[in-house]
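The form predicted on its own is given below as one chain in structure tokens.
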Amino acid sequence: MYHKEKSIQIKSSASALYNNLSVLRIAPRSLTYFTVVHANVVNMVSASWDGLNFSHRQLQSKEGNIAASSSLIMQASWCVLPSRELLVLTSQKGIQMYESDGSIMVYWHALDIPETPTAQAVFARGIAAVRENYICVGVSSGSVLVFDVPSKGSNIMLSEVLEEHRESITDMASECSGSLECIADLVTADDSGILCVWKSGEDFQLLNKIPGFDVCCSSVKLWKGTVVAGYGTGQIRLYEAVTGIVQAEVNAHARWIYSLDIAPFSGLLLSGAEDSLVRVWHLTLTPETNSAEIEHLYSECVTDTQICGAKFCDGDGYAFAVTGYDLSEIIRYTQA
């Protein structure tokens, strides 16, 4: 069904981290952007359609007025809105986002950090693009902070403070099917597995708190008022957003889950896990029933690798691209 591509090299290579992989693709200028975590720096890279021009940009944690910073990146994500594409980075110190080229950075946002160092770690986690124009950033202490961005400009405000996770947040998505009649837009997940279903607006509202049987949820996606949430059990649920109620449930890896994506076009499923496989499944849903199935179409193994990021490069499952822990290469996939 998918065959390699040739491999993108990277400056440094992919830390461990939950969905350590974000893809944008520029269509008018026939380009795709990926960007890769590494330690304090992400990885950036540019590459033409046909394969035959790369551009590389490493970005470097930052706290506020200092240019370089030692602490830890967690996260990289593109957050597209409709007036405009932000990147956002997360990190042990606070939040930062650039225009989408990575060249300029427009906001800050520094965490809270205790003068006593605690036992527990303080870090940003979680990015999500909502509606017209929020962006989500989940924190360690289970706070869920939403910012109001305009369509130009830096004056982007802390708008509200969501306050229903006690865990550290793991990963949030939105409604990515672009359907505006489905009631829930945001999911945000945990490290004891609770997953929270919201719905924006001026004022954000929580619709349905889902339990998680004290284990992590390490990627979460929302697809047609469908929750998909991937587990440190190796398995993927899928859940009605409103309800909570329980669709369906696969055994899809041996080990942890480190990465889910949707191809929102043609209800495509990637999953990639420690167990160094990367599946794709196939979502469908029966409007009378209003139920969800799952089926397998494809496995791919990158051999003796903890698999860190999958994507899909474009909203049809087309192709997609793979990281994987102490890997300095970006893997694609297309299919045959």
Second form
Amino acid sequence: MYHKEKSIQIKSSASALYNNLSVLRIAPRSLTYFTVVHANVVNMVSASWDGLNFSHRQLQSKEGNIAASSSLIMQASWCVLPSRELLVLTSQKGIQMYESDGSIMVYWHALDIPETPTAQAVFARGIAAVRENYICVGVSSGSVLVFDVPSKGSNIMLSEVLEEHRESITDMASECSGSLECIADLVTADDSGILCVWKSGEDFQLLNKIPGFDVCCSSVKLWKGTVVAGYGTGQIRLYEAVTGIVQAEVNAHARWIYSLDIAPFSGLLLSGAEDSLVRVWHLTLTPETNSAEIEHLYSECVTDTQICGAKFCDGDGYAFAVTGYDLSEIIRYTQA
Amino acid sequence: MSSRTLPLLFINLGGEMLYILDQRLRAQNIPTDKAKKVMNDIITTMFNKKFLEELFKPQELYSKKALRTVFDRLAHASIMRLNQASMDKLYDLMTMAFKYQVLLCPRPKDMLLVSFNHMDAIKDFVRDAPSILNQVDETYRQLIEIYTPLSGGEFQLIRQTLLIFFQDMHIRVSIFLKDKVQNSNGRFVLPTSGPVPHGTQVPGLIRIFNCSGEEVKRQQFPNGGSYSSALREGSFEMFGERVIKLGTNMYSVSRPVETHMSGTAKNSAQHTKVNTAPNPLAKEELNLLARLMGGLDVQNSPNADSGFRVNLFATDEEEEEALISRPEELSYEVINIQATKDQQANAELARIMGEFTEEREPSQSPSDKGEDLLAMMDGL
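Okay, that is the form predicted on its own; can I get the form predicted in complex with the partner chain now?
To see the whole picture, the full complex is given below, headed by that same chain.
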């Protein structure tokens, strides 16, 4: 179904971090941007669609006024709001927001760092753009920070802190279908597997808290009112977001899942795990009966690679890209 | 990232070091009493109470260089001496072995079982020395107390921190190449067969539920591997079957520490760009190192009669050759510190390291301890 394309070389290898690949399509310029985190550096590549031009940029984790630091980056992700696109970096020290090409840092939020290191690590992880003007970021304490982002300029404000999780946030996702009929806007996940489903607004409203089973949920997506969650046991579960009813359970991978992605136009689901496999699934939702189905379409073994990032490159799922621990390339696959 | 990483890194690397030294002491026909003394001295130093107190404090990981300094000192805690090429090789073997174990452990939590395999073997090394055994048991209890309550997610964070520490290290190790668990490019082989981790189901089943939670459909899909169901969970108690083999002694008389080791693959040069910029954290790191090393109590300075040298190579010539031909990107360079400027801050480390220096180069004037430190680290 898919065949391997020429890989994109990156300046330094990918670290083993959840969801360690972000993809942004810039249609007017026929470009695709990729970011991959390596320890305290973000590798950024812009690739032209004809496959001829690649340009590289590396972002260091420069933290506000601290001139240099070796703080490790946990995640880098593009946030697409209707009015603007921002590149958000989360690290051990805080949250950085850049213009989408990585040229200018427009906002910096410092985390509360204790004087002496504590047993509980401090970091931010989990990034999502929600509706018109919100960017949400998770923190190791379990808090979810909601930032209100103006359509331009750097006047970004921390507008709310959501305190429902007790464990470190792992990932979060906003509704990706673009449908305005869906009630739930955001789902957040944590180390214990608890999922919180939110309605956005001036005050975010908790719609549902889906219990975990003390198994880490490392990657989560929200599509047409269905939560798709990937776990440390290699399972994928589908839940109806608002009611929390489980719709499907898949024994998908033999190891910890690191990344999920959905192609919103086609309902294709991509999963990547430490077992060196990437799999493509097809989701079918039947709104009349509130039911969801999932079907296996395709698997690819990236030999001897623990996969840490897997993302579709377009809304139809025509192509996808994969990164793995210790690998200095982004591997791409395209439908035959 | 995780501030709970250092104890596991130290204990497992230490365990691997002991396996290798044990094997080399036998291979070089070192008299049993001397070999025993070396193992006992190193284990005593490793499990020194003050040292472990520092080790178990929540903290960030040191750089590779700093940790190498700690192990250099540990390896020389007895009457045995290693020259630089052998020490480099020892450290390469230790780190690649533990990288393999971290990468391959079925669940992140199983890193604790890997550590217990090392601890069990260490206890066996000192089974005839009750006082050392007590020290080791004390650490065992600490490990259980601190680590068994951690969640899978917290263990994954520790594992990810370790994988960042080991990132881009692709040194080829003969024993791994021979066992076909490492490829010629230095990457480890990841199996798509065998038992799945405890708590994981063999991939291949899709179950669909209706809105009242009843299963309405089951579908199979080809999982692309040949997996079997999980083995029983290993024991997280002080005694018991660990089930997983990672972290047990892979060397034996019939499987010696290979004295020939391949260099890095040519293409790895691109990933190993050495950051030459001065690290502003070096000072902070040195302070941590000073606290840690303060606890590394070296009791014996070797004298001419009892001291001896262990070689990780087949011959002295091979060892010399290895020193000269070692690729630059693999050299464990000195920690880039401004020892002279930060003299006061590093006085404690200078004192400790000064003691260390004196073993090799006596007659240094005490006034330039800071420079001594730099010089000594240069010498490492």
